[in-house]
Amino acid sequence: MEGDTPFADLFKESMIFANREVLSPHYIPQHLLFRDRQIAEIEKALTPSLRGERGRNLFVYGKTGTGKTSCMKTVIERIKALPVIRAKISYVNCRIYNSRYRALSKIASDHMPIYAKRGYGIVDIYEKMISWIEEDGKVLIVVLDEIDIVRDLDDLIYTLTRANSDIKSGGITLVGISNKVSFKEDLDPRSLSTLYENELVFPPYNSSELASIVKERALKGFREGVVDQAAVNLSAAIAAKESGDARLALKIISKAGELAEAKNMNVVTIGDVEAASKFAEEEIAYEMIGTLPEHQKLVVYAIALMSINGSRYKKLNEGNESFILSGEIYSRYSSIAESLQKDVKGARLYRKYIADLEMQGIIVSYESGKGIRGHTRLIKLSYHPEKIKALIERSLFREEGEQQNNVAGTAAPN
């Protein structure tokens, strides 16, 4: 017909969304529900360094879609239109800027763009971060979203902290935002000392505030009446069952909408999010894999060769699934890291990563019983393996690419 073209339904109104940013983990509505105190301990925490003091460091915890960065950036947008602070913020999203040098370059491109770009070293940068935070003795606030993805996090760390004796006049607060309250074990003791902090630790949403956030978003998401209160309460009772994670409830609703528009119809049913359960849960726990502390993203790594290839022994079978032992993936992941030129961690770390894995559902395990010699772990994935070894390998090899890439850009000029 005269006018169709091949991109013509792209363009059709939707029956069912109103509008679809309301619906995404990563929009900040102007109020967040029921983080009013948590916003307020942010701000009270940060209070010193607005008015130029040297204030404590502050450390954010909980689990993901606890409302952590959406309460930091919400205070960070307050912070900036108040009329006379004496400090500067610099916000990194530790997933992008995963590694001292590349931190401590946004935080130059932030302020001093000059000096952000490639060819500074980083004892260059940090000079002119100390002369800029100097001039003025202003205080720079350095929030570090996702801190524990940082490769070299105690360098990091005692770079920021330990600038503090070189300053002479302002200085520089931490603000570290991690979804593992036990990231600091692995530290080393020298940047452990130079903490001076606060914590704060963001409580899972249970049901009835998850449902909610879902019903706010969704009214203003979905055009009216597409989604009754049924189907808002049980995408918010599947994310609290799950781990009380406001977006994994707002991606099973979101997700559930476009089941719906597929089938073009013109309202969201309890069957739509069930399915949408699946999808979104799945992605989610990739999204997690994909960006997992190195060591950790390894030793899933060697989970999936072997769940894929077996292991060197016969794989456990429990009904019709297959388990590995726990000292093998130990093995196999030294062999991996050694292979990448990487530091082996001790068994103390390995069983902690295992415990971190374990937590955010990415694998399952249970403890061996009779006919098993010794006392063991057996484990297994909880998604496919594939997918998973095709997303880490992607994540190593261009890590490791741009790693060696970034080697001259990190050494500091003669």
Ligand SMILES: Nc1ncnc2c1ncn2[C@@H]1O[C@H](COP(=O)(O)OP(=O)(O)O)[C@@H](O)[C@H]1O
Given for the second form:
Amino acid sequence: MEGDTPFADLFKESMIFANREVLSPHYIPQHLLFRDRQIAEIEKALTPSLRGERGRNLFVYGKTGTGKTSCMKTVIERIKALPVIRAKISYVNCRIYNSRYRALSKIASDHMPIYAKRGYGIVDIYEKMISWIEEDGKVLIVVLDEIDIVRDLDDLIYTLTRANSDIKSGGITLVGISNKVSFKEDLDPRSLSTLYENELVFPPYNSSELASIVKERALKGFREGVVDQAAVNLSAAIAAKESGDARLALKIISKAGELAEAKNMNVVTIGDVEAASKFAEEEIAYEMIGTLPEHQKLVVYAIALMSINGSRYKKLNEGNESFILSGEIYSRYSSIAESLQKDVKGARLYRKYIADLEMQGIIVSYESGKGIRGHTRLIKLSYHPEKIKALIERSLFREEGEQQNNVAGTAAPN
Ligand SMILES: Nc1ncnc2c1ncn2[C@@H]1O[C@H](COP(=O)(O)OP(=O)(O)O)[C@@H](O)[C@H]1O
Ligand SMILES: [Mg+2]
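Mind giving me the form predicted in complex with this ligand, seeing as the form predicted alone was just shown?
Next comes the full complex, and the chain you just saw is listed first.
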């Protein structure tokens, strides 16, 4: 298929795409459909802070792809466009800044560029942040997106709340955003009462809403006549059935475009959309696995290893599918955690991890009937164990390396 000229494809104009950027999950459209109420609610919650009063904290949650990040960013842009106000704002993507130290450094460096450099201790950062706020009684709005990923979240929330009692004039208003609907149950009661002063839920989109979202985006992202209504509707219907996730719907249609392009076609067919939906789901699952909290990642890692070296473990064959016994996964997880010198989490927490992983579609499980060692849970990965193994090894290795460079920042303010 490839021609002889190196990079020939690079300069070839696409017959499918008019603007790929518009189809990327990071693109934020000018106007967000069906979210006027949520945007108004966020603005209402932040209005006191914009007036220079410390407002009530806000907690926003809803499944992935329900528009939380886009709505928040839209509001942030509007705030930044306001004429002089005392409020400052920091948006923290906790997938990247996933610890108290990293989040605080990010907040500090947003407003005091010197803190973009590494190596400042947390006490120093904390104190500078406080005196910067007190200088002229600022109100700092801190948006923590995907807050559930922060490893030492209770510490982070505690530090930011504590700051409010240390600050003599001005203050900090918190906005927490989570994709995990059950997140409330995991929080320390103190953090919970801090965050839940106000709450806002983003419901999943239904199929017709998703179709409108996809259609609007396809109009800009694809060349004229490439995508018809049937292709739009199908990608919306698949995503609605899965989860009501706009990101999935958009990923399906753009992946379908890539498949059509690879075949040198100039239309996207229903068949392309069907094929794309399989890829898109998988891609999203891998992204999710890469950013799981550490111990859940280790559990998935244990399952992946056991699925690969199947013969050494007792898998139970149900038709063509092999399942692994939950208890054996727990022992394998424990020995992996030990060998990495991590505290092994108890069996109760482990069962919660399993339930969470299943809810995210990363594993499937079922309770066996009587017979096999009484009742036991049988578990299987939903995606390729080899790919998952490689992915987790990459991400674990990266984080270990970073932590070692970070010792300077581990002292806690007290
Ligand atoms: N109401 C909407 N109108 C248009 N596009 C949307 C809407 N909601 C979500 N999207 C698109 O779907 C994708 C995922 O949205 P995002 O805000 O990241 O969701 P969340 O933060 O809830 O996971 C983004 O590409 C976004 O532009
Ligand atoms: Mg988001």
